[in-house]
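Just one chain is shown here, as structure tokens, and it is the form predicted alone.
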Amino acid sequence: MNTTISIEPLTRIEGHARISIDLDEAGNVADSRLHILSLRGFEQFICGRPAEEIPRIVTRICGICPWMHHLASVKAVDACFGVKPPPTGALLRELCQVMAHINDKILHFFFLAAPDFILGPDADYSVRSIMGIVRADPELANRVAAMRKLGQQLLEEFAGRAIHPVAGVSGGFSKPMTKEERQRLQQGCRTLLEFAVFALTYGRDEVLNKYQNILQTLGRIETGFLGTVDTNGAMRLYDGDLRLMKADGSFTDFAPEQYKEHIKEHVENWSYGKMPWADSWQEGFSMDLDRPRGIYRTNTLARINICDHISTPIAQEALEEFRDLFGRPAQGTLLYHWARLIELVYTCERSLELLADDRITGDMIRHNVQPGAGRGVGHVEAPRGTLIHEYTTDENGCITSANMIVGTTHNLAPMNMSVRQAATDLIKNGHYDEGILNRIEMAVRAYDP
């Protein structure tokens, strides 16, 4: 008799989802699905509104990474109105974005992912959480909590809000940075960088390296990757060209405005989430594990795969070590966690680079803007992947149409593939237990959806 296993809710992710696994009569996996339960509708209900309001509205898409939606949106509005921020305005925007990345990476690795590794994937679910880590290692837990608090406070003290920001405005930024604010931010970011280097070493040696048996096998699939690079091929999070890399390592660079020439969106009748795929590869769309077509991934592993190098020294050294171990492109799904720690170091280093630029305390923070008709694409790299906002405005500067591809959306098809791979590999002859089901969740958790 056929059986369906339901994992609901999917735990320790920054959203809502469930997994269903269908077993055949022999008790082996016949099919599996990751169901996305949220229908948000932002593309529709922002239509008709003045474009300058949208960057304040779309932050509600995600309370974990509102800065990313805020800045992708304001960049799209800039493009609609034909304006670019002055250098100081652009520096202030990027600083807020990379600092928001710091806080997010601390949250995911230590609060959501680490319990599986520090306490073990077979630990009882009642203790396999951040509170279990608090009991097991209170000194570590206190330090992690203090660093996340520091990151949030630095953003709030400078930009007014760490969550649901309003500081980015069309044409630039809403306030200049004082010398005293700059000094305070530099001091705080140096403290965060010190912690990031510790986190990378600790995560590599004390957490991930102890699970070599599953590090490259659990949820492993073969896909392409998408991310952002500058003109020299260096990793970038705020601005640059998109790079779409195939599984063999070959790639194509293109401007964000050209994304529709390369990416299409597929819909399945069992999920509210759209599934983007690489149309420019001319392969079609298929989530077949043996022969996937058009499938690519985003997020931390994608970004360190597609870049030629990282422009900051400590993160670049860590990238070289990573590539010596796992090659390029690395495909192991759990390697997202390792890549996340490399990015944590990069964002701290990049914050200090931006703060060292004397232009960041300039007075010219915004250009005048005249609302009007246009089309604009704004994109940034969110913690969960490439974030794209596209708007069209009428002659009054009001939104007539919108399309958004959020970071998690790019990974919906790959996450389904990783779930199927993990479930097929782990569930045999009808045997499964809490530890096995948690490992299947881990295959999703790595993507930080």
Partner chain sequence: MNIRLAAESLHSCSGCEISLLNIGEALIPLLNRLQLVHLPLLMDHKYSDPAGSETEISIPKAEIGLVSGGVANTHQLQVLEAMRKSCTTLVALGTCGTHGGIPAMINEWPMADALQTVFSTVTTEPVDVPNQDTPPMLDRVYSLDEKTDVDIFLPGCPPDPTIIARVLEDFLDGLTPEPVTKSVCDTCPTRRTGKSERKLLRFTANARFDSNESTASMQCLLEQGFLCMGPVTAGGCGHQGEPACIRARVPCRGCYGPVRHQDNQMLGMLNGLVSQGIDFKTIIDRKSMLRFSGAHGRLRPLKEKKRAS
The other form holds:
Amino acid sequence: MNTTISIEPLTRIEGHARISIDLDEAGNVADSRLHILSLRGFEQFICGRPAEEIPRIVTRICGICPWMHHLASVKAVDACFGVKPPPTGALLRELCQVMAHINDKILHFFFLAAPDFILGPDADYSVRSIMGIVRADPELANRVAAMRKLGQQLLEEFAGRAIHPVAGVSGGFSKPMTKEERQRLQQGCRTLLEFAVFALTYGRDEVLNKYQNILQTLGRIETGFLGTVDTNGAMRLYDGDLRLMKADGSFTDFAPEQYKEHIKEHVENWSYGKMPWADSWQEGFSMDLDRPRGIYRTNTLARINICDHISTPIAQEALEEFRDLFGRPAQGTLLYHWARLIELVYTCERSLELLADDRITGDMIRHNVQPGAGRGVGHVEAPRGTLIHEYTTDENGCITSANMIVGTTHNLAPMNMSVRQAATDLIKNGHYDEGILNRIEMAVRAYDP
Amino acid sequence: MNIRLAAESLHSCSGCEISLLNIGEALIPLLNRLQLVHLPLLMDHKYSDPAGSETEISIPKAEIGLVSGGVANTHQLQVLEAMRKSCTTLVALGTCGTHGGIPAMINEWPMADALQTVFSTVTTEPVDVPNQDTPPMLDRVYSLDEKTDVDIFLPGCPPDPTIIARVLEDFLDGLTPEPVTKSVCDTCPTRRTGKSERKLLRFTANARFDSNESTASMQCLLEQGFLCMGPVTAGGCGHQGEPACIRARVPCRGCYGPVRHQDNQMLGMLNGLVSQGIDFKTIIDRKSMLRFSGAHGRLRPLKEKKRAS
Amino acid sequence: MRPEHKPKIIAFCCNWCGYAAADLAGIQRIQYPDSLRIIRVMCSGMVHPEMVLHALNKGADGVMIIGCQLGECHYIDGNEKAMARAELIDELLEDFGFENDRFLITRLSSSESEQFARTVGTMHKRVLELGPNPNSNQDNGDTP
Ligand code: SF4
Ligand code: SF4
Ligand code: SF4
Ligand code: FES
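What I would like now is the form predicted in complex with the partner chain, since the data block earlier showed the form predicted alone; can you produce it?
Now the full complex is given, and it begins with the chain already shown.
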């Protein structure tokens, strides 16, 4: 009799998902699916509302990366109304965005992913969690908790709110930065950078090196990548051009406004999550493991792969080491974790770089805006991938239509493939246990959905 | 004494759980006093045996259960019922759970229309709405107390970490948490002069303030002519004596829901504005005043004739 | 399907005029529809829109506010506030799924008992035409 294994809920990820794996009569994997179970309809309910309010609404798409939606949205609204923020406003926005990345990466690596490595993929589920780390290594746990708190606090003290922010406003930013605030932030970011450098070494030596055997193999698939770079090809998170790279390393760069010429979204009738794919490659869409078509990935590994270099010194050094080991583009799915730690270092370095710019304490933070008819695309690199918001507005400056491609969704097709790959590899002749099922989830967790 | 804690998130954004984690260092002693039995964001307890013999959702018994998010599909409803069965005290964590939250804005449209819109955006291949192995959506988004008995309401989008920590500590110490009775204005230090604008402005220009001075020297934003929902919103956000958005010098949008659970934020606010002689017809998109509390039938699709016009 | 619709109308009557007029109508034995349920308030200015909505949500088929004639409010300008609010209520009822004809505000002096009965009669007819309250949240069916 054929059986279906179901893993529900997927745990230590953001959001709501279930995996089902169909076994054939011999007990081998016949099919598998990663189902996204709910849908909220933001594209519908922001319609008719004044566009300047949208950045305060779409934050609720995701409570883990609300700054990303906030800022992609504010950029889209700027474009609808035809304004650009003054330099100080833009610096303040970018600072908040990269600082939010810092907090997210600490959360993901230590709270969500690390238990699998520090306590082991086969540890009992009651132990294999941050609480297990609290018991196994209380010093580390305390340090991680303190760093997360510091990161969130710095943002909150300066911008009012860390979760579901409000300080990004059409035309700029809602408040300037005082000299004292700048000093406090600089001090805090230095502490965070120190921790990031520790995390990178700790992650590489204590965690990833010990799992060499699965780092390159678990959930491994061959795909293209999408991310953002500046005109010099350096990695960027807040703005820049999109770069879409094929699995063979060749790539095209294009302005974010042109996303529709490159990306389409595929729908399977067993999931509410849409699956973006590269239409411009003109090869169609297929999640076939041996011959995938149109499949690309986003998020940390993608950004590390597509960029020519990183503009800050410590992260660049780490990138070089990474490339020596794994090549470009690197395809191992668990390498997402490694790439995440490199980005953690970059975001700390970048925060300090932005804080060092004297314009950041300027008074001119916001241009007055005139609501009106328009169309605008806003994009940022969110922790989970390239995030795109596009709106059109009527003459009152109210939304008439919206399209959003959320970071995580780019990786839905690849995640489905990684699940299939891991399951096929690990489940044989009907044999599986908790440790094996957790390894399949680890393939998903690498993407940090 | 070992207090067991279970947590679930339904029609939500996970922000409430992140706020829980933002308790920071103080979280660790808390975690040591609590025994987590189910919390999908942090630990790997599953609903049932993967072999699928039991399709029931099983959640271990717990003294305290935190549920964030409202209810919008059949699956979320099952999870909520399972939580209710397993938990002695059920806490609605966050405004989605207490009043529907942002996702309940969809209640202004028939659910089928909303699904249609999502699956027909410019970049989406022309398809039918997924309907296989995807839990059917309910007719609208419900708050938790519309679907089950809730013992403690903890609004906020998300509730401030200090509020969550205090409730958990109270619970561990055997105390009943005090409900909020203050509004955001009651906790706001801004200067009130008694003189206000007669017309409301859109927030397309910043408020007037001196950035080197504290918020206490800034004139009340409502008086400056910006719609600020402070008067009709439950207080508790922010620390150090200033509401969180006011700290960022932007007006309140009402994310903690109404001051008393059953109040209507839009009616309350408009009533206040009208009593002050402000022309409510100049307000663009008044239904946004219910953007955090659209459950309980507050937001609903307009009758056909009105929508067409 | 209900065989016969027996509407319920809630009337918030201010103590000094609306309620006095109703009282007088009673003393004079003037006939008016039994659909009326009077709630006495000190002044029409204290009826928050929330109370009107609450009545409708709880199943009332119509709601009236009856205060003093302009200039005669015993609290100076309570009835003017009530008028401003009534405009709001009129506008908002459709947002909450109710026909705005289910609401009526009016002003009477304490001696206008005939007028009182006529207004109630008008409202009664209006509500009969609209039919039962469509959107009442009431689901226990405890109609007396
Ligand atoms: S209340 Fe706010 S933070 Fe909590 S789940 Fe809902 S949207 Fe997210
Ligand atoms: S209306 Fe807004 S700014 Fe004014 S006191 Fe209330 S919360 Fe503060
Ligand atoms: S000021 Fe208002 S919108 Fe802002 S956090 Fe507080 S309650 Fe929420
Ligand atoms: S006292 Fe009758 S309306 Fe004010």
